[in-house]
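Heads up, the chain below is alone and in the form predicted alone; it's given as C-alpha cells.
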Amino acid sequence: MLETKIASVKMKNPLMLASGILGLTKESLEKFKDAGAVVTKSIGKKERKGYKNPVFYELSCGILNAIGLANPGIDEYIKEIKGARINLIGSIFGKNEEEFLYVAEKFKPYVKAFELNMSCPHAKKLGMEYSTRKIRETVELIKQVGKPVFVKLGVENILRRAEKAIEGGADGIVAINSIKAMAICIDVAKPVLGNKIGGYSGEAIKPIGIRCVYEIAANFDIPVIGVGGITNEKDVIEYMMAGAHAVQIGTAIYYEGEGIFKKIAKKLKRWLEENGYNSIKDIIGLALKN
C-alpha cells in the first residue's frame, strides 16, 4: 500500500530522511531503516570545515542553522559508509560541474541515486548561488554516470531552475531546502549564528514547501519530492495531494527521534485504509485535479 518508486529507486514507503540529518556515519544512517530511503549529508570533493559556532539556534516554530556544508570530502566519506545496508541516496555539491562529476563518480558504487544540492541558503558560491545557467549542463554531465539524478532546489527562482534541471534530464526535483534567514540576540545586539545568516527549517516553512511542490507539479511532468515542515501523516498527505511522489523529513527528527518514520508510516497506512484508497499513489496530485 505504501510502496512507491521514483526513477529506478524503489521504496517501501514514500518517507525519506532529508540530507544533513545524522548523515555522516554508517551507524547513524542505518538507524533509519524504517524510512523508504535515506539521503546522506551533502558531500563535496574535498574536506570542508564549515562555519564557526554557534551553528544552531532553536526558534519557537523551527530551527535556524548555518553548518556551512561541513563534510570530510568524498574520499574519506565513502570509507565511512561502505557496506551500509539501506536504500541510500548520495547528496553532493560542487562549485562547478567538474566537482559535481568527481564526487558522483566516487559515490556511484554506494548509492542508488544522486541528489544535487543546488539550494543550500548559506554556502557562498555553492548551493542556491550555483548559477541557474549551469544547471542544465551539470545535470546532463551527472546523468552520464548512470544513476538517477534528483535536483534539490530552494524557493529562489524555483520554476526557472527546475526547468533547467528538467532540460538536463533530471529524474526528479526535490523542493524545498531551508529558507535563508537570521535572528538577532537583543541582549548583545548581534546575530545568533556565527555566520550571521543561516537556513530556517521546521513547521513554519511547510506552506512555502507545499506551494513550491504544487507549482512544480502543475508546470512540469516530473516526480517531485516534497520537503519542509513535515511532522505527521497529515503533512505527508498534504504534500502528496499537492503533487509530491515522496517526501523528506528532517527537523522533526530533532524533536521525535528516528522512530518518527515508523510512526508516520503506520498512521499513513491507516488513513489510506479508512478513506478508501488502495495505494499511496492514488492521492498524488489530487489537489491539482480538484
Given for the second form:
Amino acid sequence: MLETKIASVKMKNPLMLASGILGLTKESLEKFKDAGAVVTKSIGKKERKGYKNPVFYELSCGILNAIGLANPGIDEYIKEIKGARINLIGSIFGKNEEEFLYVAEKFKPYVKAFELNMSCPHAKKLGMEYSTRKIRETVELIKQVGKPVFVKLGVENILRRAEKAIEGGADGIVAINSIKAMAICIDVAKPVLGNKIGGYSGEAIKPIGIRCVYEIAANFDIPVIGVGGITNEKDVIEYMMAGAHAVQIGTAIYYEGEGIFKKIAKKLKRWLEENGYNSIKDIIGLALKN
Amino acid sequence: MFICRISKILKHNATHKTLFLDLKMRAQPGQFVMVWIPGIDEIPMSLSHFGNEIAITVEKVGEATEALHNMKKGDKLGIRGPYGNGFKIVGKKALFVAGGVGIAPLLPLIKEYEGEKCVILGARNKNLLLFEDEIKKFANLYITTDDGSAGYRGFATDLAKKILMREKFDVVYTCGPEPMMKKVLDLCIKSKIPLQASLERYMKCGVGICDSCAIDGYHVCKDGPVFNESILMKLSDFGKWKRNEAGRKISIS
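Other form of same protein, the form predicted in complex with its partner chain, not the form predicted alone:
Zooming out: every chain and molecule, the one shown earlier first.
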C-alpha cells in the first residue's frame, strides 16, 4: 500500500531521511531502517570542517543551522558507510562538475541514486552559489555515471533551476532545502550562528515547501520529492497531494527521534484505508486537478 | 538558550578557572551544557556545580577556552542544556578516578553519592590538582602526580590498580584523558566491578542530530556522555579514535 518507486529506486514507503540529519556513520544510517530510503550527509571531494559553532539554534517553530557542509570527504566517507544494509541515496555537493563527478563515481557502488545538493543556503561558493547555468551540464555529466540523479533545490528561482535540471536529464527534483535565515541574540547584540547566516527548517517552512512542490508538479512532468517541515502523516499527505511522489523528513527527527518513520508509515496506511485509497500512489497530485 | 552572567571566577592555576554563572539549573551529576561565547564559539562543558547557580571548570586548551579565561565577572554567556544522561548513583561504596580537569563532572557526584567514597585525583603536577580541599570534605582523597610533586608519584591508574587489588567497591566512576579511562575499564573488567565513564568528543548540535560525536553507533551528546562498562567494552573507538570537526576519525594521542 505504501510501496513506491522513483526512477529505479524502490521504496517500501515514501518516507526518506533528509540529508544532513545524522548520516555520518554506518550505524547512524542503519537506525533509519523503517524509512523508504536514506539520504547521506552531503559529501564533497575533500574534507571540510564546516563553520564555527554555534551551528545549531532552536527557534519556536524550527531549527536554524549552519553546519556548513562539514564532511570527511568521499574517500573517508565510503570507509564509514561500507556494508550499510540500507536503501541509500548519496548526497553530493561540489563547486564544479568535476567535483560532483569525482564524488559520484566513488559513491556509485554504495548507493541506489545520487542527490545533487545545489542549494545549501549557507555555503559560500558552494551549493547556493551553484549557478543556474551550470546545473544542466552537471546533471548531464552525473547521469553518465549510471544511477538515477535527483537534484535538490532551494526556494530561490526554483522553477527556472528545476527546468535546467530536467533539461540535463534529472530523474527527480527534491524541494526544498532549508531557507536562508538569521537570528540575533538581543542580549549581546550579536548573530547567534558562527556563520551568522544559516538555513531555517522545520514546521515554519512547510507552506513554502508545499507551494514549491505544487508549482514544479504543475509545470513539469518529473517526480518531485517534497521536503520541508514534515512532522506527521497529514503533512506527508499534503505534500503528496501537491504532487510529491515521496517526501523527506529531517528536522522532526530532533523532536521525535528515528522512531518517527515507523509511526508516520503506520498512520499513513491507516489514513489511506480510512479514506478508501488502495495505494499511496493514488493521492499523488490530487490537489493539482482542482 | 539562556543568557546569563558570570557571577564569580575561581582561578585554580594558570590554566584552570571555574566560572560561576547566575543561572538556576537542575541537573544530574555528569550532565553538560553547551556554552556560547558570543561571537567566538560554542563548546560543551560539564557542570562542576549546579543548583541556584551553575559552574563550569575550564582548562585553557584552545581559542574558545582561552576566551572563557579572559572573561570578567559580569560578562555574558549563552547556555543550552543540561544535556546528556549523567552518572547513575549505584551501590554504597564508590571509587572515583579523576585525571586532571576530569574531576569537574565528578565533583557534584562525589557530593551527592551516599556511602563510602574514595577519590583518586591525578594530575601532571601539584599545581594542576583541582578541588582538593572540597573533595576532602566529602571523601577519602588520594593524590597522584606524574612528577611526584604531591601525593603518590605516578598515574592515577597505577594507584587505582593497587586500591582495587586490596579493596572491593560497588562501582567505579571515572573521567579524564581517554587512555587513562581505557586503563580504568581494563582494571574494572578484571576486578568485575561496574564502571561509569564520562567521555568527551567534539560536538556541534549537542542534541543527537548532527552525528559529530558518533562513537560506534552511539552519540556522546545524547546516549552519553556517561557510558557503562558493558557499552564501553563494545566501543571499538574508545581510547583509540575521536572525530575532528569534519567528522573524520583521528587518533587519540
